[in-house]
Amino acid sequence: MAESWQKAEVPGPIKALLLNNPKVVAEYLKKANHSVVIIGDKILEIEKEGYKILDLIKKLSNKINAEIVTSSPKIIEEMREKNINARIMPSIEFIDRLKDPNWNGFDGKGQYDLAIFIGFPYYYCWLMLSNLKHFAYNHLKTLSLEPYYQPHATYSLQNNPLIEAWFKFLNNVIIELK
């Protein structure tokens, strides 16, 4: 069983079923219609890292035909110089907005079915997680790609500090979606 990466924090009886599986992970992404991919500012630290989570983050957009959405403007001319399309939008104005089952999504297709969150600080993506979890449960899942496992999420993946083991993980990921 899972436990929240802070220690003390208490999700409620329903938690982020775990994903521990990069094969099983494509499999919920494939089986969305309908997703969206939110990056954090926490995108920049890695990359400065040298790991290369932008270009990860656009293979699986496009593999998985999901618009990219971020609060902050540093990411988004990071993402013009490696020709990534975004789109920037505050965060609570951009969760007020995936809450909105009548909301048609940035292309105007309807509703996301599927918010996948990605470079968040842990207790950011826990309030962002939890407002959906509570308000958006009837037409929307969430999936947490953070190395950290996030209990309000609907699919989280493990805990896994190690940034080398996670970002692995991921393309492992991309490999799976095929």
Given for the second form:
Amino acid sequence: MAESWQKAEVPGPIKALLLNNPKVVAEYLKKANHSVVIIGDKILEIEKEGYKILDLIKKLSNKINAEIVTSSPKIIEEMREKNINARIMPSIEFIDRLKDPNWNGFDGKGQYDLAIFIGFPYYYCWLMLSNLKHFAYNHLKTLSLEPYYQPHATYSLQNNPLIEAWFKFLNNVIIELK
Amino acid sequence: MVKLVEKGPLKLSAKLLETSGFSLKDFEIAIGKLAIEEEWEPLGPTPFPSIASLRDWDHILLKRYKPLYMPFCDLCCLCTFGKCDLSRDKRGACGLNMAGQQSRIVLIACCIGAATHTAHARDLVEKLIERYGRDHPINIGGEYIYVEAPITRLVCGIKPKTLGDLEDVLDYCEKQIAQLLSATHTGQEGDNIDFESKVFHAGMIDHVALEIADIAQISALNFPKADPEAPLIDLGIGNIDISKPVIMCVGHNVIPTTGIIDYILDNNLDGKIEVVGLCCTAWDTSRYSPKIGKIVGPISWQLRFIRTGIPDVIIVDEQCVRTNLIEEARKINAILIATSDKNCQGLPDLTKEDANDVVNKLLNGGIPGALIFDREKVGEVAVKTAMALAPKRFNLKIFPIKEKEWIVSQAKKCKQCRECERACPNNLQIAFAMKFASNGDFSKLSNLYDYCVGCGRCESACPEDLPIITLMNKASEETIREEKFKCRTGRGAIRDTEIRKVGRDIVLGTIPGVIAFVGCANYANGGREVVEMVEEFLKRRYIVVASGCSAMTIGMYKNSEGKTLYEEYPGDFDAGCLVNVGSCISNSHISGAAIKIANIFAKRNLRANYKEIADYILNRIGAVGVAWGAMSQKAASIASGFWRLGVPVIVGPHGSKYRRMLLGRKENKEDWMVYDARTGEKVYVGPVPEHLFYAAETKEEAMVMIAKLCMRANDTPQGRAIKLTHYVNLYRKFYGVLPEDLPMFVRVEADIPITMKDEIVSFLKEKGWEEKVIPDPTLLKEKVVKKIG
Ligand code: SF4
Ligand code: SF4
Ligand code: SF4
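Next up, the form predicted in complex with its partner chain, please; the one we just looked at was the form predicted alone.
What follows is the entire complex, opening with the chain shown before.
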């Protein structure tokens, strides 16, 4: 059974479906009609270690035609350099909109049906996911691509704190998206 | 004029009752207190409000700022019906749903906070009355302060003059907390918005208690009295002379520490012993004796400092004290003395024993520490014990083990299991650092020092029992020795004269905002972020206010000239100044200042006139609280007191664990309508301020939000242009573009910052911007001058 990375984070009866096969992750990504990727500032720590994680996210969002949203100035800057129009919004504000069934999305095409999380402090992410789990479950699924098991998501990867293995996994997801 | 109201049947005109809109039941509470009352202002509508008296105001706020709940888990486990699964739309056996349960948790947290401050205030007032008498006058700023207790005036409708008067106010607070807590019982309140209204009430009561506590101690213990030039004092471990005996005091209630200071002075021991503090006791010790009281650092330095081996005697009073300090004291052969009935630490009560006997018992090792309730005895025992113990402990100080090889040998025991990291709130890479340390490279271990909040969870989780904090300490030994800073001690209240000077500029917006950096030190990325934010807004000539552990953090970094921000910026309540009000209970002077602006500058009546003043503050005073490391339930209740007054609060990432935000939705136009007090018409004013409670992910996000939340509906075009300059400027500095929501904040062309005029005008055109009306804004129908048809 999947265990939270922070051991004290015990979610209750509803736990995220554990995805440890890149192919299955890709399938869920493809199944969604209107997805959005929400990136946290912590992703920069991984970039600093030499893993081009933002490139991966760019590829992923391209393949599934997902918008990107973040409030991290550095990520905005890098996305701009990569010619990607990322939306700027504080994550908490974004969650508040994601949970509203009547919100029309950044593109005006209606509410999203899949929100993909990556790059947050562990607790910050589980709290945002917890809101959506309880208050947006009728219209939204969430996928955590964090290197840790996030129990409040609909789907989550396993604990994979070895960055190299996680990075490879995400790469394989992108390959499967072809 | 002084009016004597006879005790006994109260004579009140029916008209007064009718116009004031409160029930007779409410007023009965107040009868005893108004025995001698000065007619200083007409009595407003809500003296001593009950838990539902201000519910209509709360609902107005909560309609605009809606709760966003982020539950920790799916369950409620508060009664024997449970555990109940409340996930998604389920209800518990009592009928409660998730929104109800989460708001109930927030209320419980705020009740704990308010109760803690009230109990603290009660203890202070009782002990000070014992020493100084009920008639000891309230004096917190001499001729500079006429409005001595703005919150108490506003909430209770009375004007306390003596220590004895404060007891009456505390009776009221205690009653309210009991009522609020009872609402959290299974099968009471169930509606989340009504729970939230009660949260606001708990916060309001909290601020009353804060004010009572601080004005009592300022008046009786002769703390700096609203003094912008309160002394600069020593902060940091490096300032402690370890050749002397060291007494460490931790907590929030300064009374036992005053016993120590007095004993030192009475026995000519000044200069022969060090008294150092952590957390709010440290501020209040330095306010009591700036010459003797030194500050170690914020609460997150607690374990870290003990592990240096420096303290000989550890005094704990109340609140935020680690609950296993007996164990920690034993590790370094120090003595623990507990001094509060709320925090007995399992120690024997030796209050009635002879001081020398207690000292002997402590020195002979028969007992690990003592519980002593008597202030004087604490002083004598602590000093005598420290003096006798220090020479024997000298080799244990900085650091118990001298060679760095010790780190290597310890780190070699690390199994790389990462249990420590899975317990660390900041997910610090401890195992990685251990790997390097085992090879003699301590750099990674010492890097963690800046980001560790000193919680000790890593050690608890480590199967090898590695003393991770001590290892970090040892690896950072040089850094610790260099912790030598200067900070300005707490000045207390803001002078009426200062309010008069800046009130106009704040209300018109030409001073862009008042930003209060308050609260604990549970930082996600180290304290440096707080300093960076403070400096940014000081340079932009905001008024920056600080208190508690945040105020210490601000003093822990130096500029290129070796100066801290306290040395660089003056302590006045004015643009571009850094005001340290003092300990957590001094937060009352921050809300008090906002209230005083409405009273002194705008001449609004304060007395029992809560709604009008809160409406004034929400619409006119650009104040924002930032609690970047907020951790405690007290921080929750302090924040809540600000919310009800219409002051937004931003917390750092860990603050998301309060599990509830209060967010506005800027795109919903109907949420941002106010009455124009002159015409009664409903007018759109834009999302100002956009949120009431909000957890920012990064310091950059927070800085942009701070500037934005300072905007208010009443800003004059000149003021709005200044506020927009900072908002746009910060947004552009971090994100490189103009903010998308900019058109919402520009009402008329004159709002546009002159330096960016062309660019903004074309941006507005592109976005289809339309000019708006600037009203005389109010959310209260009853404040409309012309009757609405
Ligand atoms: S208080 Fe209500 S929801 Fe909570 S355990 Fe009891 S019955 Fe269940
Ligand atoms: S003491 Fe420091 S390193 Fe250890 S768990 Fe707490 S924050 Fe992490
Ligand atoms: S818990 Fe202890 S043994 Fe395990 S990695 Fe951390 S320091 Fe090493």
